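Just one chain follows, in the form predicted alone, and it is written as structure tokens.
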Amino acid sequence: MKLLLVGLFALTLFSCSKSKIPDMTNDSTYYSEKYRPQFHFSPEKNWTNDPNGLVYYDGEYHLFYQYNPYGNTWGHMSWGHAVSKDLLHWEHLPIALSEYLDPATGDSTMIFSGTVVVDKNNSSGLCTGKDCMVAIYTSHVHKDNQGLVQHQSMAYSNDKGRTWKRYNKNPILDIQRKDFRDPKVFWHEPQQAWIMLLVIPDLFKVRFYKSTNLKEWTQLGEFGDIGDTTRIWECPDMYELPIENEAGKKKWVLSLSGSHPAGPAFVGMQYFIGEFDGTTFKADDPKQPPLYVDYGKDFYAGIVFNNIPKEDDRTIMIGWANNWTYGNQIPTSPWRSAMSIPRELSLKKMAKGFRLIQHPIKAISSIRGEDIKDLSSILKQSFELEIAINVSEGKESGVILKNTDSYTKIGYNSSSHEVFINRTMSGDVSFNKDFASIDRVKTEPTDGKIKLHVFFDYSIIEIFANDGEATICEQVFPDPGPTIVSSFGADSVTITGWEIKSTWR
């Protein structure tokens, strides 16, 4: 009777990735539901956090995600698909990469975080054609909800990510540890090799591997010990960045999802500058202060796409637009979690040394609707507000959103130097304990103002202050109605505003 059980939910496992999800983008009301982002990517239903895979191939991007099948708050994690032509408008694809049971032992491996490359010259010998589509990722192999050991896995598709197959050797890479994850894979034109770098999480340590054909590994160097370690080290990522005003030159950066500048009762991401050496990341100044990529308490395990084309020249991430510490408790049905605006990605030389810059991704103007010609009223909760603040000495000024009886309060504090969002009164933040909050991130004006780009999404809220220079990413739950949109404080405070149209409808 055991084994029925076994085989009938391996069967109910495998058959999630044959499923044809149904197109519904004609339905009035498809994706209107209350707090429903418009031009978020999230799941037509059930649960998602970290984005896997990120990838460009044959002209889509192609967004895998870490999804629940069964449920809207974490568990069984399958990899979810979608694809998009413009990084705004997407199709659901069928999952990808199921949950599965060993029928022998009963254990059940999960499809943890990981990375989709394009093998473009067949070094894996496993595509049909000239090239494929290889993904490696985390097997989580667990029983009875207790992880038992942690390796990394690889699957192929032949058909542009459409349908998948795991490679008959799995596991290829296997230190029997029951944490080591996440891993990213790239392609080191120098060295004519794959690298892949991935976390012990509980060591804060990145280990760095090289291969020449995805499947043997051999271990180069690690990196680690520096930085935040108020919370273990997850999702890590490396990539060059142009620098701003400097034609040709660039440099490393290795991000790492984990700790937050509020402390270890949330989970951020940070960041080091550096070089890569063709065997590990070694950090500029391995005494720096920390650098965060998002002060906001929702920006998490970003990761950037690969196989972008050279003559793009584009390094974009997408987070997932959620926190751990209340995720699994946010007030929105059918689905849970959403992901952030794509981001462009670039340094720039300042004051206290080299910082990342990030904007949202130049198509977001494609999707802008009327100019917002009165404040007081604006009926769609998608919009786009540009903000300039002239900066008085120990004032605060800023923007009021506000929802029937419930407000956000976004804007500049002069005596702190500090860029904030109140999302105290934003609604619904009864959910939990730690949700209501005001976050903040040091600025300095330029030429005497302060500038924020700000995005409203219905329960997202993403502002790039200074030109990209710092970023906050927010939830909020407001109350229905429409936004009235309102100055406050001293200073002379300007507010040029689009709707943004549905992306889903």
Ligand code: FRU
Given for the second form:
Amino acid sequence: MKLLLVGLFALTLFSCSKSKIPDMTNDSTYYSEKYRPQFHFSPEKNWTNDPNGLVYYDGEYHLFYQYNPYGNTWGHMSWGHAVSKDLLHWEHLPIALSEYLDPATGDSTMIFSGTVVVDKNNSSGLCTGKDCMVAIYTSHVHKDNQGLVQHQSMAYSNDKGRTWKRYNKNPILDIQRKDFRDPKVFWHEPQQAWIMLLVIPDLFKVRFYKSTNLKEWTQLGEFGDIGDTTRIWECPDMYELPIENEAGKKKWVLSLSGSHPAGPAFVGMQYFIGEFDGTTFKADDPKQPPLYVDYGKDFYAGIVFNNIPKEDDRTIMIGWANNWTYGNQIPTSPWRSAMSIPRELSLKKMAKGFRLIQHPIKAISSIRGEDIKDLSSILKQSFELEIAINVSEGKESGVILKNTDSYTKIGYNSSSHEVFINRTMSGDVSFNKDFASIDRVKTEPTDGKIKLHVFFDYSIIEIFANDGEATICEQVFPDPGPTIVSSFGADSVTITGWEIKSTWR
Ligand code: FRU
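Can you now output the form predicted in complex with the named molecule? The one shown was the form predicted alone.
Time for the whole complex; same chain goes first.
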């Protein structure tokens, strides 16, 4: 068995170094399989989960992602890699970090989630030039007879992320715990130091560490045990966001993955608003009922980009558009899972307090195709709709997106004050008993109107309600064929639409 594994690893090494960057954009069959998203990122083949190491460097946005090079279910976790100049058109690059086997001990190590920073002043001493890219990831080690250990390790690249070397003194942080993972590192200007956040998932704790060289870390404070603790915590992140309606003001947000607003049978993301005092995060109101990032079933492990230039100053999050409850069973092949549209984050002061606001990145309008003149026959299944519902007497009003015999309903219920998506009739729902669902989020009309900005991309629907006050990301697996968009309910519903061009062909 062990021999077989060693063989497999040797093969990985060989095939990674040989793997070519595909240039298939003129091939009309490329990225045209059933359910294949056309403007969301998905790997050519095989399984992906969390986005990892999101970073901007020298004109390129890097997306690393949890990846199984051998199949389209979870396993053999490695870091896949792609780059983009606009966060929409992605170029696949060879695997950045592969699962590996220690020939001396027989221990195998998977590369779990983590972060990438640009080490601007060569603080690590690992750069051959003035700067380089440093990845800090969870080394998930399977020790024979001893079970699992998770510690943090480092790798670096001196060629814009094209090739990576593991640091020879790994691990860089080990607290001898089975579950201790998902480092996020960022540069904290006021302290002139690197700050790292990690989770101890089963204790609902986020731990803070500090370093000046990325190699040696000192423990700072801890945050946790508040908010939603019904499911383990994963993938923490922390960033300062501008307040949309208070010019010049900012507040810190700590987000993490864990349980879902619909309950612990599903995974989702929550966030806290407060302050970072240099050693720990303090929530403004520790008793605040949980605040969730997205109310669809398919938005998890979202993290934000590091190193976006100051002049730009956007905070951009990408999430994994899937759910652990049924993720390994969704009916797609040869790939499984995709990433959300990149979202620009901010805060808004509302009557109930500060809330997260999410917008699709503005550049998405650059891939708009024709205006849709005839909503009863949209040839492709990738398009964008702006919907306004004049909430008056209708109990439920909205739109139906129909493909042959399947349909998805999106709308507003004025009795429960909820935006909802109903995917119970959306096509293939048979692969898991928990997939068919109606998901909802409380939203109040503004001037009597509910606005829904909807992106439909073959098997992913993203809804931005009321200028980003609430979002829903959901997968659907509709029948093939053109989409018929129609309205339902007694309220007046106006719909404007655009086709969206493929970013893959
Ligand atoms: C979150 C997660 C992380 C872990 C990774 C493993 O989806 O469980 O906590 O690092 O996936 O693939």
